[in-house]
Amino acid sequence: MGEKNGRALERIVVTGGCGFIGSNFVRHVVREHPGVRVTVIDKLTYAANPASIADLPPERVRLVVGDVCDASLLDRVLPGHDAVIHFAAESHNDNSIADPGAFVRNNVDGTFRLLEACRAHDVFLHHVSTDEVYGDLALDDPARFSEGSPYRPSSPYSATKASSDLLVRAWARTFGVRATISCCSNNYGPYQNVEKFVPRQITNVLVGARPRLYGSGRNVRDWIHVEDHCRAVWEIATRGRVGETYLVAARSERSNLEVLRLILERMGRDADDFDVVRDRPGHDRRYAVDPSKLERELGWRPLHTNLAEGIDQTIAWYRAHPSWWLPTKRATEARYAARGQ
């Protein structure tokens, strides 16, 4: 159930619930909120894995295979639910450069269809976005983005997420759709597709390959464990002020080079045992957002504050679950190789 004086959530829809953050959120809800039943909508693209939620009790979690762009599907599924937690999105920057059209369809049109369904059926919406909508900061800039910072997306991915955020804000103001937005920093943890930075490096080591680093590796990200992000989303969905945006981060800034060397160290490899590959076009320099509003209004704090311990837990998970990631590893590396990365 929702927190006292907040929104009571008994039946929720989670879009993209077989993806990385979505599946972790479903698992969090099942574990921490026993009165809540979850309907997952996921079209099971390459980045989704139904095995991520397959062990959850069927009386608590139902999977509907489908597309959030399908208005008739949404009209069938949403009635009777208290809220939609909207994770579904194309999210890999490299793929957005290679095929931006898919990102426009899924991230922009998909959010539009979902907003229209929430409006028609009076269902609350929490929209999960990214810190990348704000663009990047100089490496020597001490500032962090706030909720009021202007949007300056750099990639097709972040541009489509910014567009979807603006749709949510417009539907909330014009049509009275009850909605909140969260923008989170870089996540790491279990069930993350091996195309992403942290699991790619970990699984390369596990299969005996050398990790790969884009360019100089000086690009800085604020790393947050996915469990802390899931806790934040629940707090915002149940107690956040309607119409508001909240930034989620752990204040754990590290360069890609630092994170890679930490992974190598924790896996018993030499700190320079990696290859440098061609950098991504338009690679943002530094992301940093200020979570003070979330901390002040909702009392949220990250529990995973030691990055080395979090990386150890993540390494242990991938080491223990090769059947989850090995089937997609070869194809993922083939796509990177074709791009010279």
Ligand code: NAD
Second form
Amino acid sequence: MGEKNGRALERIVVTGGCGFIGSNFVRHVVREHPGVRVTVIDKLTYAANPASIADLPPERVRLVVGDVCDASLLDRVLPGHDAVIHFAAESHNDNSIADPGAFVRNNVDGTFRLLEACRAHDVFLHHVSTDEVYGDLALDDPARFSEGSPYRPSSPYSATKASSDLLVRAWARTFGVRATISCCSNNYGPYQNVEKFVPRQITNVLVGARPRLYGSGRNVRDWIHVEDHCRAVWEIATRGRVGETYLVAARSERSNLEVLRLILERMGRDADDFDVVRDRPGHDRRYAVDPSKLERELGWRPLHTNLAEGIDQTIAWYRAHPSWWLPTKRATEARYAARGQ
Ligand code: NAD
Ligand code: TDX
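Complement to the form predicted alone: the form predicted in complex with ligand NAD:
Now the complete complex, all chains and molecules, led by this one.
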């Protein structure tokens, strides 16, 4: 049901609800917020898996298979909803180097179409973005980005996310669209596509292949459990100030090499049992954002503060759910092999 002292959200649209974070968010809402009904709009790209939400009660969750770039679909679906929580995007940096056009279409045009529909039907929008819009930091730089830091994206993926954020800000100011934005660090947890770093390495070990590290492995990412990100999105969508951006992170920076060694150790393998492969072109060195505003204004705190425990739980989930990931594993690895990775 609607929250006290905030926006009452009873019927929400979740775009990209068959992807990694979107499906975790739908599951979170069904579990934690009884009375809220969810309409998922997802065009079911290669990154989607409808099985991630298929067990949820149909009276709480309805799936509309469709494209957020389709204005007439949005005009049919949005009326009667209190908010759109916008996760739908092409999300993988390596793919944005191989095929940037898909990122411009889905991430920029998709957000534009949603903004126009939210404006026409007076629906609140929460836009889910990334820490990557601020660009990278040097490995020895003690700084973290804050909400006021300039946008300096470096990959085609992060450039399209930055573009979509700027559209949201402009529509909020010029047309009065009620919107909030969150920029989150690297997520890990269940239901993540095996193309991404953590599940790729876990499932490589499970199928008897060696994990693959790009370059030196010194690049740093700030890891957050997907469940903590989902709680932050709910807090911002219901209680965040309209027009504001909130940074989301759990202050858990690790080099890729450290995370890979952690995974190998927790799976009972030698910590050096991996291959070094071709580095990502333009590979961002370090991402770090400061979540103080979210903590101060909305009282959010991460609950998963022990990365080793979170990784153990994630390994256990992939071990227990081969039918969820095995069908896409071979094709994913074939794509990587073709790129020398
Ligand atoms: P994902 O690739 O796992 O899922 C994306 C989902 O969006 C898929 O189900 C796909 O079918 C759907 N989709 C794509 N284009 C669509 C369109 N035009 N119309 C309808 N559906 C469409 O992505 P994810 O990792 O869950 O990321 C979700 C959002 O969170 C993205 O906006 C991403 O930029 C952002 N984000 C991700 C991370 C991370 O660590 N994964 C961190 C910060 C922010
Ligand atoms: O096999 C691999 N080996 C490797 O060393 C893969 C797939 C990745 N890497 C490295 C590249 C990155 O430094 O690991 C790090 C994490 O890689 P990804 O999982 O591809 O994530 P990243 O590029 O950091 O972006 C992620 O976090 C921010 C999400 O994919 C984005 O959607 C989000 O915005």
